[in-house]
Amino acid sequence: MEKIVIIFTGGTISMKIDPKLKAAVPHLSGKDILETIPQIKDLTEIETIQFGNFPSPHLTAELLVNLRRKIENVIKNPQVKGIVITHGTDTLEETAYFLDLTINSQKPIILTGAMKNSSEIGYDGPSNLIASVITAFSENAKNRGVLVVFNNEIHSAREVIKTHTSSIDTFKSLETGPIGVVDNNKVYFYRKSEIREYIPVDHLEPKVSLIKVAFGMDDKIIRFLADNGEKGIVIEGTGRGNVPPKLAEGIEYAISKEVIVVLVSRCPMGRVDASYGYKGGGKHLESLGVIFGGNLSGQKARVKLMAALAYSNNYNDIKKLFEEERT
């Protein structure tokens, strides 16, 4: 019989309010969500994992690499028709983005949260699991990358990002919208999502940085990084892709100490590109050697560069990962 997989790994849908500190801890297991919301038996049969119960800051890149591999070794399984994940939401799109770049499957792998604690008036977990399972349990859903699904909308992992600190429809795919919906417990896609990437590697390079740009800012930090062995930093530039020229100036000089930059754009929605010739601009940073990172926010950015970095260290191989989209 076909089953999808429960894959626990903490955050908010596991937390209720601690009366002595009046604030969210980590509390519930899998096993207690579930118990909250028995109807899910009825949809398919159940597996439960309990990865563990973390809040979404605290992953490290070990932890992901981990959690791959546990969800790899479940997916080869035939009768697993899907797996859905329990995820914290502050760090939610990093985890999808990663987990769809390096998983090659056909099969579904969703993940999901809550953006309200068990404590709360809306807790939104168990709403948030169900149509969660529903689409992982889908013929459609297949061969579609990770997807996110929150609020009963469907997300493709490259394209969503968290867009509010509170509200319980906070993921949204803000260039493209949706791939989907779940309405009345049926499943309904739009769209495939266009763009489907996959780098073969088992770990992550941890010594990735992720810089955002604002005016007047100086070449310190970035001189700290290049000359204390980070291996990889991001810039999220200024509107099509720009810096202040002493900011350029230390990027050049951490190009010179090997170190890859790539450069995405500050602003929510848009590309990065070679559009100015100033001292900062784009075209001037293409001709440092800085690599395009196109549409991507820079916390994906930086995932993406953690992979490509453990995939190889030459500069082409990277660049190549990033810009061949770009023609």
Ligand code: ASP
Contents of the next structure:
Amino acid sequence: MEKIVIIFTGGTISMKIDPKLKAAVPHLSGKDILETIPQIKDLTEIETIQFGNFPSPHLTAELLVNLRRKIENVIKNPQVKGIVITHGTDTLEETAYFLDLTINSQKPIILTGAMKNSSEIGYDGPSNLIASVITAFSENAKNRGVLVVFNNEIHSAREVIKTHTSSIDTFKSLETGPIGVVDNNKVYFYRKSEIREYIPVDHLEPKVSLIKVAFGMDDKIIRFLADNGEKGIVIEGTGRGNVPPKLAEGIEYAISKEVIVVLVSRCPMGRVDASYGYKGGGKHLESLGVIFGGNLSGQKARVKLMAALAYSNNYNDIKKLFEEERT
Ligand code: ASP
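Follow the form predicted on its own with the form predicted in complex with this ligand, if you could.
And the full complex, kicking off with our chain again.
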């Protein structure tokens, strides 16, 4: 009999309010959550795996790699039709993109979570979980890469970001919109996500940092990172992909120390480009050997650079992975 495996990793979906702290803390196991939604068993056979109960800011490269390994093992079973992973929403898009880049399977892999914890009125964990199981069971969800199902929208892992700190309607694919919806327990896909990539790695390079740029910033942070063994740095530049002149000097220094530097924009939409020729402009950064990260967010470019550095230490290989993204 076909089944859906739900892997519980933690996040708000597994939290309740601690009466002393008056703040949300991990509490519920996967089994506890499923007991509140017995109707889920009417949809299909469900197997549960408790991977952990982590707030998502506590996750590490090592834990993500372990999660990926677990998924690879589970997905081999011909009875497993799809996998749903519950996850904290804060870093959900990073885990989703990591799994999307590094798992080569046609079976649906869905991430979901909750914005309201189980002590709050309007706890959205159960509805997100049911919508995710329904999507994972859908024939149409096959071969679409890793998906995020939240608030009845279906998003591709590469496109989606958390846009709101507290709204249940937080996950958005700002440039492209969702790829489908779950409506009245039925799954409707509107399009395919065109960019599908696979980086064959079983680990991540953890020494990769992300620097967000603001006016007047200097080169202190980047020089510190370059001097302390960082292998890769993602720069979330301003606008089209530009940085202050002093920071450009730091970037030149980091590249001289063989650190791979990838440039994206702090704007939530649009691609970076070598449009500006002044010191610190994209054209100047390109001439220094900075790799352009297209329209990826800083946090997703970091995940990709961690995977790219696990795949190769060669600058040209990594440049190709970013600048010739497969479509
Ligand atoms: N801080 C929580 C986490 O990411 C937020 C959530 O799950 O919504 O674990």
